[in-house]
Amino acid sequence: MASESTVFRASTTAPVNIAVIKYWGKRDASLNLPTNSSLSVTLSQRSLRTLTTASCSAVYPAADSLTLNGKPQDIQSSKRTLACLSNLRSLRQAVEAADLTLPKLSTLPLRIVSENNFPTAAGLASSAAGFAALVRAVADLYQLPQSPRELSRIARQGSGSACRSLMGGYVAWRSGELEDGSDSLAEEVAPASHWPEMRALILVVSAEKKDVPSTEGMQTTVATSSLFATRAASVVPERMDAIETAIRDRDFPAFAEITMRDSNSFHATCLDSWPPIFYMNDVSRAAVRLVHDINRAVGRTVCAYTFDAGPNAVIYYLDEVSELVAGTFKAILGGTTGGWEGPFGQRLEKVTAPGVSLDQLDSRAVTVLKDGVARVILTSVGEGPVSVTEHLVSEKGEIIIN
């Protein structure tokens, strides 16, 4: 039996996703509606995840609060966060109206505490994982019946790509056509179990915040890039069809080429913006050169790069060529670079020589990469949000500092 001092809690972990067909540009900024559809790979939470506890209680101060990585956030100035919470409260009110015996959680102030195990705002889709975890945790707290697909409409309003982090595997965000955004939502193209061999090596070039935030960058590109309209209208729709076919067929060479071409296309529109926007740097370009060198040396496409709005390279490959691809990067960077250990590093533990001889690689790119990568993250395709019993708020409502 709940009392006035009861603290209601629910905790969720949510994954990072990395788009292979990029979301860039909005047809409606207030509703976070994209100009084009996108597709991503959900990454394993064994490597990257956000943990969020949503709690509510009558003993809390009247205003909702959010704490991220130990720091209080100004939730009232975040229209996106407020929109998500308002939508979730409305759904809870409907549940309470249908069953008058339920506690009126929708009337109680929320205390939300969230922690990332990766750098925030460094090109690692932290906002996607963060808003997905927030929406899923509050939905669990409110015991909402909505499916992940239905909840993706809400997460989209917090961060566009967050809608894709509500599901595992290979996820499409359909841009939709309706003005109210009701058909702009995420759907699973294939579960992680369909193509579980997919691996990703993330080269963390910089943990610093981006020079140009994504939202600002999008607005500049939409307003000033002559390449952008063509990309949104014709290039992306064709690539969406092609990459969904590649995923269904587990055709890595096709998946890889589409992924690399779309990353290049996205960054070309950034460069074509006025003034130009640079998310990639010399280290990023060295990674691009080395991926092409590896593929050429092997004589087939075994790896692919993609870059979001940041300098970090995400390199996709299949588990069977781990030694060939990741082993080559390990030989370049050295085993002392952090991140080679962990569940996805087992195949590399005994690697002592590069999978591709370094004399077959661009020596300048090797030097630039060796000096410019802070750490690596080894991961794979993974599952969507998971409800957990690890809470960041105590039974008494106190924030737990890990």
Second form
There are 2 protein chains.
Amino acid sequence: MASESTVFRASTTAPVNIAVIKYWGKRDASLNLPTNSSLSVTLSQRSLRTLTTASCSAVYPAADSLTLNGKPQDIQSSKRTLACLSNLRSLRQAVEAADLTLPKLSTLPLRIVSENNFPTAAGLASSAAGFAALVRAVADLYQLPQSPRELSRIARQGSGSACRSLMGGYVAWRSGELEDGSDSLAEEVAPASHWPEMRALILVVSAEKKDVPSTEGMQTTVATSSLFATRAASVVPERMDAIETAIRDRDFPAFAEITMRDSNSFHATCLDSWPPIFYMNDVSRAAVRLVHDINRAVGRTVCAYTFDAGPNAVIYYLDEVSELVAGTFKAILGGTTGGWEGPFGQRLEKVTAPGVSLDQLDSRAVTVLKDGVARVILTSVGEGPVSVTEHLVSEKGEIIIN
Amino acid sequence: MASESTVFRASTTAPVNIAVIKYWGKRDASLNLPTNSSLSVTLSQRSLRTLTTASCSAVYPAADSLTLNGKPQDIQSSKRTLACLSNLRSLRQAVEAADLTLPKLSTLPLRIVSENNFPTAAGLASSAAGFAALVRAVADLYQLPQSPRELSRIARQGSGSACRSLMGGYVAWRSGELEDGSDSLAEEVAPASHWPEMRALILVVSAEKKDVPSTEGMQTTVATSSLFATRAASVVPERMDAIETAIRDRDFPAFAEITMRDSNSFHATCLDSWPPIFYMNDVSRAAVRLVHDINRAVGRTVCAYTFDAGPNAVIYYLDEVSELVAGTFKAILGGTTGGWEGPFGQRLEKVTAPGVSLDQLDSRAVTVLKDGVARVILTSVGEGPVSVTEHLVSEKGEIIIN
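So the form predicted alone is up there; where is the form predicted in complex with another copy of the chain?
Every component of the complex follows; first up is the chain already shown.
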């Protein structure tokens, strides 16, 4: 039985997702409603995850609080966080109204503590995992009946792409049409188990100051690019259909070509913005070149690049061609680049020679990549958020610093 | 009176032009008909020019010959050169048919000798100046009555952008609509004297292998970019109107913004091609950044960048802001970069400090530019082809090597 000093807790981990059809452009900035649908691959939490504990208690000070990676956040100045918490509280109030025996958690202050197992600065879409974990953890704390799809509407208001991190596998975010955003939701296109062989090699490019934050960047693109409307209105809808078919059919060459073309299209609209926005640099270009060279040398499409709002390359490939793809990048990047040892590194332990002979690759691109990649993250498609018993808030309500 | 051994000669110089609305995409590859109109600034021949002598004589061997920068060319394998010469001969035949007293030059073998005063490898659109000089020199040799506009139809078949080098100042190439290309012609929008203060600072970026030759690149873009059709059909036509107005009104800020946006739009469609085409590199991006920084620091648009199918930046500005713009680049690039001495360098001789304080500029861009620019060419808007008495073929028909 709960007493006045009870600390209610729920903890979850949530994954990062990397879009293959890009979200870029809001049709409503405050609701985070996108100009076009998008689709992503959820990455394994064995490599990258956010762990979040949501707790509430009558013993806490009156204001909700949020601690990220050990640092208290100014929650009141984050409209996005406030919107998520307000939505979740409303849903809890409905639950409490339907069953008066339940504790009135909606009336208690929240203490939320969150930690990433990867550096925020690496440019790895940490806000997506962060808001997905926050929404999932509070929903669990509140024992909300809503499905991940329904919760995605809330997470979306925290960070657009966060809605896609509430599910595993291959996830579409339908742009929706309604003004209130109630139909702008994420849904699973296929679970990770449908196509579990998908691998992702992330090339973390040496830190350079990010050009333009993505919220600002996408607003600039929508307002100024004369090519963007064509992308949103016709290019992306066709690609959404095509890539869902490719995923259903486990057709990697089709999946790969659409992924690469959509990344290029997104960056093209950035370049066409005013003033122009550049996220890719010469190291990114070298990765593009090498992916095309590897595919050409192998004689079929075995790998695909995609770039978010930063220079890091994410390279998708299937486990069966690990030696050809990841093995070649390992041979290029050599022993000085860390990250090959992770949970998916086993496959490459015995690799001693590149899968594709380096003399079939552009030598300049090889040099530029070798000099420009700081570390790699070798990972895989994975599951959605998972409830865990590891808490970042003690039974007494104290924040646990790992 | 001409004898059997007479060598008929005419020599001309022709300028380079740099487009501000880009030509990219052919609707007919053999006729070099463009998908959209374009507009360029003709650059002064005091800095960059091709000198060509066209000669013909009964003493020459039967086949036409062409020597470029001291190297004999295989004229029979160049359909484009053959098309130009065939067109010019037909026009001469018409002249001869109308006046039977004229020598039958159209029946004589041609010996054409051409020299650039700048390295072909610098990526400075040498084919435009080359074909313009060839057409102008042969037309002069044949004493053709056709106007530059009419001759532009012939030069276009040699190299699309060559048609714009037949005139000085500000030149539009109207795409035309007819299938035979007879209305795809260049015309002067304004002579150099209308806006003579226009300056061009060319930053020649250290040699890197060119990504994709432009003829191949533009075919790839037309065939594969899903954004290109929008550019050709609606973006460029609007910009053509707007930039002609800006030139007419000598409105530099408008001219500059359209120029920069069109360069970005062109490179965006390259990036959106499949496989993607990258002409700009990190040095180009640094130049973009610095132009925006200078404009921001000055508080108005005083300079504009544009990039052709390569990493070189061309920066337009007006003479009155030479210290602010060229002076700042001179301060960044320092004494190790050559080219500041040319005919337009005088203006900067007394410049000792950058026009814009370097601490108002992105420091990383400053470093990247300084390390990446091999030389500069400081030049100006200029005149069209000029008849000269300096010949590259002697009175006896011998090739003169300078």
